[in-house]
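As a starting point, one isolated chain is supplied in structure tokens, in the form predicted alone.
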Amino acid sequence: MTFSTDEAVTAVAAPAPAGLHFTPFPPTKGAARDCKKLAAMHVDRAAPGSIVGGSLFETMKASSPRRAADAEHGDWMEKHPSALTRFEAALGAAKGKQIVMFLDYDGTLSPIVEDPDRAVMSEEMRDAVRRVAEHFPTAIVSGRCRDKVFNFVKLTELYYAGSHGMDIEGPAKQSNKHAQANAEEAVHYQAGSEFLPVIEEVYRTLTARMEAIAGARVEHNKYCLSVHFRCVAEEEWNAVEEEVRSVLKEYPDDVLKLTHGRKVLEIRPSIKWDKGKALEFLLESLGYAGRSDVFPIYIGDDRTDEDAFKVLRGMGQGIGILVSKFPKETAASYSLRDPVEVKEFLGKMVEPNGDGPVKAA
């Protein structure tokens, strides 16, 4: 895969190890944290009878975990086994090939909260995330800006990509020992920045459109807008999706696009840049393109994740897990149920022992 100039990909001199600058994303003052409390707030803004198919409202109420009988869960497990379980299975075919990590942060690193503020991975899990990174080269890729997700996890060593894959950055190439001898560059992708000035245009018009609605917040990730309901009476999801939808009306549909994730609308520039091209762009950034010996893995729970999972399917190479303790349509070829199953999954990897079906390359 090769990506040309007017892709806006720039590569630059390496930093010195200190050269990642990132900066701390303080709470918002004066938020709400009890969502029940914020429900219980609502305005009655929909009247009886007013909350029907036929938009994203019945997409929304979709992406939220939903109960499956027994027979149902049995038969999605069939198709997507624990990775746990199968471990030696899942990894069967990394023997003698270089794997590459590809994390998700919220659901898969850390669980999902009400704020998203709080969404603090552990210090179990990040001493996973270390442990696992001294072995193969390991990125993460988040909806979340860059600066962001790199002060929840706070490892120097690890490729960032933020905002869906739009914003990358790699480690120093001193501390970066899994490039290729042909990668003597720091990774370094911005996309789509002619887009910011709409996006902080946007991101002030929405900010101003939902204080009406109690528990709705948007959250500034740089290149993408995330509008969080998590916190919003289930009556009042139907306005989020209204006041959304007439706010971007005003701009061309070649200019932003409105997807949905888990509980939260994304607001995204209208490029071809996912965290499929993330993952795509990553493994070539590294040298590994192009490469039968390569084993990328890719652990996400969100819809967005999709994408990468797709990218995986096609390549014939490695393996996608979604963290879900629910069968959702998936392109996932295992599962995890939550986090805590994820830093185990991390921990068998990097087990000291000579026999185990993973080795670095």
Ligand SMILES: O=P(O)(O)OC[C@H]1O[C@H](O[C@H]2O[C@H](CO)[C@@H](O)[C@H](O)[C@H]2O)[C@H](O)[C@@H](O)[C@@H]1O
The other form holds:
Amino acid sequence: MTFSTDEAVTAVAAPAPAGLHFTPFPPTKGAARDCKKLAAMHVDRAAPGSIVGGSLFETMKASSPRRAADAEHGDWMEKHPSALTRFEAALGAAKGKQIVMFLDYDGTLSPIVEDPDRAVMSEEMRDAVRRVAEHFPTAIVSGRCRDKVFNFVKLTELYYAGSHGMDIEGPAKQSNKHAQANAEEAVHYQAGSEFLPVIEEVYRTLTARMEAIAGARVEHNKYCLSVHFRCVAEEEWNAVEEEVRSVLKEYPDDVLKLTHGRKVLEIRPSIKWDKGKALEFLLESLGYAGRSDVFPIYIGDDRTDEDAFKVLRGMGQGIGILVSKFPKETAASYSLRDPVEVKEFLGKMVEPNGDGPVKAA
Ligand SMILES: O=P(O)(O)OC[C@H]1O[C@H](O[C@H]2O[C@H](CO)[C@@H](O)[C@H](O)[C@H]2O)[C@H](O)[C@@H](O)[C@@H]1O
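What about the form predicted together with this ligand, after the form predicted alone?
Complete assembly follows, chain above in first position.
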């Protein structure tokens, strides 16, 4: 298979939204905001060739979308067809069922950008999500902390599962007709509150350690931490990983674990809770657990979304849709290329004259 890395950002950074309360990007390098400039500042720090065979390099390979040869891509598309071009087939099984919509944020509703503080979603996307939520219960499921992702999405009628699903909050009942119909109680759940002090401690330690690595940045997501290396020179990725591992080895394995996403290392509590568990929790909270007339749709772009895709496969209900331009191993059944196609798909679901699932629910 011939691959070439394609992890370029897909949009120009927009101004940071109001209300964010974490350190600006990059935290330690003053006015230099451009990844290339940051990377050029410290490239001599790592030993030449240190990336080869390094485990972060393997991590990077696994988490980056890559361009495949045409035939390879064609095979992958047969297994994971476009949810747009196969819209009728994808949504056919939803007829007569209650659709429940789950949406990841970064890379799904907003394009990937260099600065995580500036990953804003467009007004058109917000409108598409708003219209979908008028018809179906809709949840945002994100690695970001809940208040941060809310500040980007700004729709009060949605469910929000932040910190990889560890912090879940439903909308106020009066603004959510779906909850009134199906759930007795307001939805609220926090997994792993006892880990807050240790996450805080690791945040402080790692932030200090990352000051020596140009472009590295630690993002506090309340129940978990994201160590970004998108703006770190490749020669220094191993240094990022080594620092993270050296901090984590001070804690038992049953306290913290390390996962990864798109040019980001994620430090999370070692509990069995993820986006898949959040999906199950929300279905249950809405009164849909165990019902065969429910059709969950989960759209996401990253490794952490695979937990939710797997849950849907296990249930044998609904569909997972992976957002990716390139072949990736996935448990999702369908694909969309990018947030632009996600917006189109959402729009199609609520087309007033379409023969879509809106009528059926
Ligand atoms: O579950 P998600 O909503 O997809 O959140 C996953 C991580 O997304 C963000 O990082 C990613 O997007 C950034 C902005 O486009 C990009 O700069 C970064 O390289 C990506 O990894 C977010 O900043 C993380 O905290 C989330 O865990």
